[in-house]
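For reference, the chain that follows is the form predicted on its own, supplied as structure tokens.
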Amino acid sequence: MTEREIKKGIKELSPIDVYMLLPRTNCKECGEANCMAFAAKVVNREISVEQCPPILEKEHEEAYGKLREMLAPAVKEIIIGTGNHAAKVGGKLVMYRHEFTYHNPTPIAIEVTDEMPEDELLDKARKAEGFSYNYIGREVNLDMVAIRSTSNDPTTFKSAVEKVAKATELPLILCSFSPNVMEAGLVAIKDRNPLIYAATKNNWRDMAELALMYNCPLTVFAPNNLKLLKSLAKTMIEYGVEDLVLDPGTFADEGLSDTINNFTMVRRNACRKGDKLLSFPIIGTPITAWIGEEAPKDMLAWKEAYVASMLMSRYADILIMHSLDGWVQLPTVIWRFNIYTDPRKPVAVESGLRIFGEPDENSPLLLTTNYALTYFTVESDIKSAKLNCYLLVVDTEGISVESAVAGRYLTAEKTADAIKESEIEQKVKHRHLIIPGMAARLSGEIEDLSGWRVLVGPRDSSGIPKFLSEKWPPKEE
């Protein structure tokens, strides 16, 4: 069957199907001007139906219930942890991004074992909680902790476990093949809602007991065996269990395309197919680059890199890594971040004045769009030079400043309205502009509408400081 021919089996959310199923009173309860705006942002995920008070009431249960069942993600979303650390996996409603767009980032667990030293222990899972980045104006974090039983010792990983538990409030992964062992875990955090990993085709009836009995979710572990993985997620279905997280085995070398693959297949079969036998997160095992290799230590952590990369840009809910160097992490939570951006959405920060440094009414005044990308560039230039200035932040909906011009994102009338909104004209005395060099056929027409002076600045921020230091102050014509 091909592509086409599976998508033409599947009908696409419309706004009128969400509509059909409303009240249709135009009470703007909810705080839309009526139903079918409603309706438009509920299909767009920008809003839940619960926004809608009618909809909730009894008379409306059966609409409720066809709404919440229309609604439903392809991929099931699954709550790990509690409070304000709890993750959400899963919850993918398309195959491809471009399609929508991807919900509930994959959470990164950082693996500790029941053997380790008890301050290397503690040191890792409280490195786990206190990573953190600044990438564009947000902050990448790493997300989870998992303790892996290799002593194969329920009483040395209970120990474990309330170890780890003391010292972060994380969202936990238990691993361990031991029905014994894997409750030990349970009952040191029973009120933490941890995930189980794993049932396999041997132990399976045990876990699922354990899953039912601690209300966790369940993986289910079936390495490069789908027909396997299928069944066991039926059998955990009618033994009760509802919350599962699928493990199709993760092989970080000649059977890595094998991997990808079965990762791949998994995700086409819920979202393309609708099979909800599939239709579950799936989960990454990167950490297997380590297991079983004689290799220095950088080479296995830059094997675990690129394969957590692939595996999270091949459906990939949650990943579990060994390592902790930056220089593994960073890439791997930027590429997540980048992956789970809105791509109707540009990344933007607020436009606006922003002052650098202690400026006086002689100060440069230069300008950018709010790209967030293209202004903490110019800010991070402009910070690195310790220069005193002022910055325009023009808002051009995200846009880049060769994008933005060639798109009339950013115009003169935009930045002769800035200028005025800013009310930079009060706080100096100067009426000098320099705008980016990639906005220079701007200038005329930016000097007749705001009567600004414009200085052409150079293509790239890391020139500004010796643009200024060569054209500022700029000579009086």
The other form holds:
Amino acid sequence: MTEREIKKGIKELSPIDVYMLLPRTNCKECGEANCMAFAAKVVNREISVEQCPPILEKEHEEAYGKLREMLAPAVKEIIIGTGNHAAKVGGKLVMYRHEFTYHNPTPIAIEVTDEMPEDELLDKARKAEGFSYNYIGREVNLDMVAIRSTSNDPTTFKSAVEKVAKATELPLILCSFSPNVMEAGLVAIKDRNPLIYAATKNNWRDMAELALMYNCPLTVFAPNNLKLLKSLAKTMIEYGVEDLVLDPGTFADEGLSDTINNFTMVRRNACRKGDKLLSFPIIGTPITAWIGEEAPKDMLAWKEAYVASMLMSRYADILIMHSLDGWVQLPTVIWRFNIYTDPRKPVAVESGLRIFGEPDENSPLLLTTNYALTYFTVESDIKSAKLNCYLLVVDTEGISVESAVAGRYLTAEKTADAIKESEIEQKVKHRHLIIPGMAARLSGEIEDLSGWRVLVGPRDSSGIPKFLSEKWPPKEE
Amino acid sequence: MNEKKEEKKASIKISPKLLELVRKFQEVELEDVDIEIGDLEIWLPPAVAVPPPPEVVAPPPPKVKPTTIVEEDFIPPIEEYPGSVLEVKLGATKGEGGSRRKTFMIGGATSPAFYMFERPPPHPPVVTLDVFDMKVSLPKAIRMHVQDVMEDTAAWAKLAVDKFGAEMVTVHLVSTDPLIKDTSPADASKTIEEVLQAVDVPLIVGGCGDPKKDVAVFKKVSEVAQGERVVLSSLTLDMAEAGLLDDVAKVAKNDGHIALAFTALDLNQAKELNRRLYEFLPKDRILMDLTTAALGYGLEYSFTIHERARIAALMGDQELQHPVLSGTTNSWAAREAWLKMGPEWEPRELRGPIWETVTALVLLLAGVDLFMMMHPAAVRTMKEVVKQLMSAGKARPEKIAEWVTVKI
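What would the structure be for the form predicted in complex with its partner chain, given that what you showed me was the form predicted on its own?
Below, the chain from earlier opens the complete complex, with every other chain and molecule after it.
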């Protein structure tokens, strides 16, 4: 690619660009109908170019090289950890979410120290691994454990690292600025491919040697000094270390402006200026909210929580956090889930009749819309209460109940049609439809058009189990 | 009884300071907060954007390992944009034809939000607090603070300004809803007059959501608040459809007010509504509300649409060059903000306000200029963070240089 194109920044890549470099034999070995279809999927990042077996053969070596270059992300993808739990970090294709999609959701590493009593240490590591929340039908988790050496003693660190490594399979980050301490930790988990944190202007040579010797990714840390950060990255690369993670420093209160700006500048240089020295994942450390402040614990956790979400919105590819409290992590993991969704994907689920548990002819019929968030919320409430019921999902073009009623996407006509199409009338003996509280105003019309009696249910689906226990079966009138 | 134990445990953990803000909120019920996800339109780029050239970072094995740091220069990546966001003045002083002692200029951005290295925003974002013209069902977290004033709108507004740090006040005239109390436009404007006398900050006047009634109310309010540069929240395409938009826009212009143009997560609609308003209103009298969905309930759509709108404005799309408002209060529509969820997710007293805080801060970074908020702790954090973001150059590297070994 030419210098001119680098300056131009983002360029449009079309399937043709990829197609021209493929073997173009339409062999179908990739499972696609032809090379053009394959190329379209490659461009959409739905499939990797390596899934074309012929391109990997010797004769296509040059074309394959060009394709890899053409498709390489703006931010290098780094692997931390091994096996099932290995985390891909970075690999970002774009600066703004709407330009394509953000890849590789920001792993959240929970911090422990080598001076924690053994039971606390293991407890926190296990809790980090066990953290789980069911959000619209998907499980969200925490991802890594970061072990800090506050003792600065190699033996103490080694012992803590060994214990944590035994207690959890999560990828690990080893945190110490002392090369001796770091090496003690690396020796303990040679085969776990941890992230080394960190090389600084003082210890970079030894840390580079360790990264090479143990073949691990390496963080470079230069708080609020992007010139130094870049120089260190350059030095590491010349030293032969290829997988870097950048830490421009996280200042959680005074200096928050510089933090956000440093992260933004690093990412813009990578995405827009083709700056190869800054084209690495960025690590944010909301844990620094806990440093140097005399404040009550919950105030610090509060700060850590909102700084984490701010940094994720501004390009952090990994986070190290101190608090494991549910109220701190819940907004963090949900926001992460949200911004890493594909902005091109529809937010609607399929409409039609859903069956939960083992309903019979007397079981209730509930109604909701096909907006994904609405649907999954209702579904999870029904499932967790183990209800036996039918749920009629009306096609509101992916719009939530209240808006759909206001915008006439959910109407009595649509409801009556949906009832008919679902053939629910052959499944139940009763004729009682439970509609969301937010759709109350449609009651009369639905009754007129469908011939079903309407019961107005709760405004929030968390009230469904209680509603059914009180109001179902309906009283004879 | 189990729950009581947890509450107790929780209150031991919470600091007095924060607890003061959130204390006693054991239950949050929220029935009046709307989450509006309208047509979600997803833009498919004609082709895929790819980053600049794939840099293969690994050089050939070095012949000589460096012995000193290889110095590199860092140049801040400054860009130029053909467009900028308009400045809109909220409220008017006596000299300007109103009676406000405080007024705010918002907007004016010439770079994405808080790109201090490029061009700092000329005006910090502003926070307005919600008050209602009747006793409404509120999250308990809020209710605790406003209990005594819920039937006195003017006193409520005063409390918001004096005690909770409201820079502006939004008066929601919910009682005008034909399905609620159907309060007359004359009575509604009397409420606004009282609030104008009780506080000296700029006002936002919120309708009930019924296009016809809102137009009638706004016309009357506009008259009694003549010259005050209040924000009418909101003018919509529904009003246009009902043939009522021209009417209310004209009145707003003549009386010197600001129109808040509301659309549901759809930039094409936002542009269309603005075009209609241009026929009657000067451009610097229009704000946009692009819809705020709660964290966990579509916030990413709000985030992305705000980023897109701001970049489009900077790139020269004149129909999107208006400051934007977020109804951040919608964050309480997320059940995670108020639902009892089991001990590992407690205390709710913190989970609720952090939900509003995160919703606000994420949108702050996407470029929102004016925030409608509710919870005192969230408001306080918001104002603090804005102050921090506005002051670049305060980082002290030594503060975090040794964070790895610091005992927490």
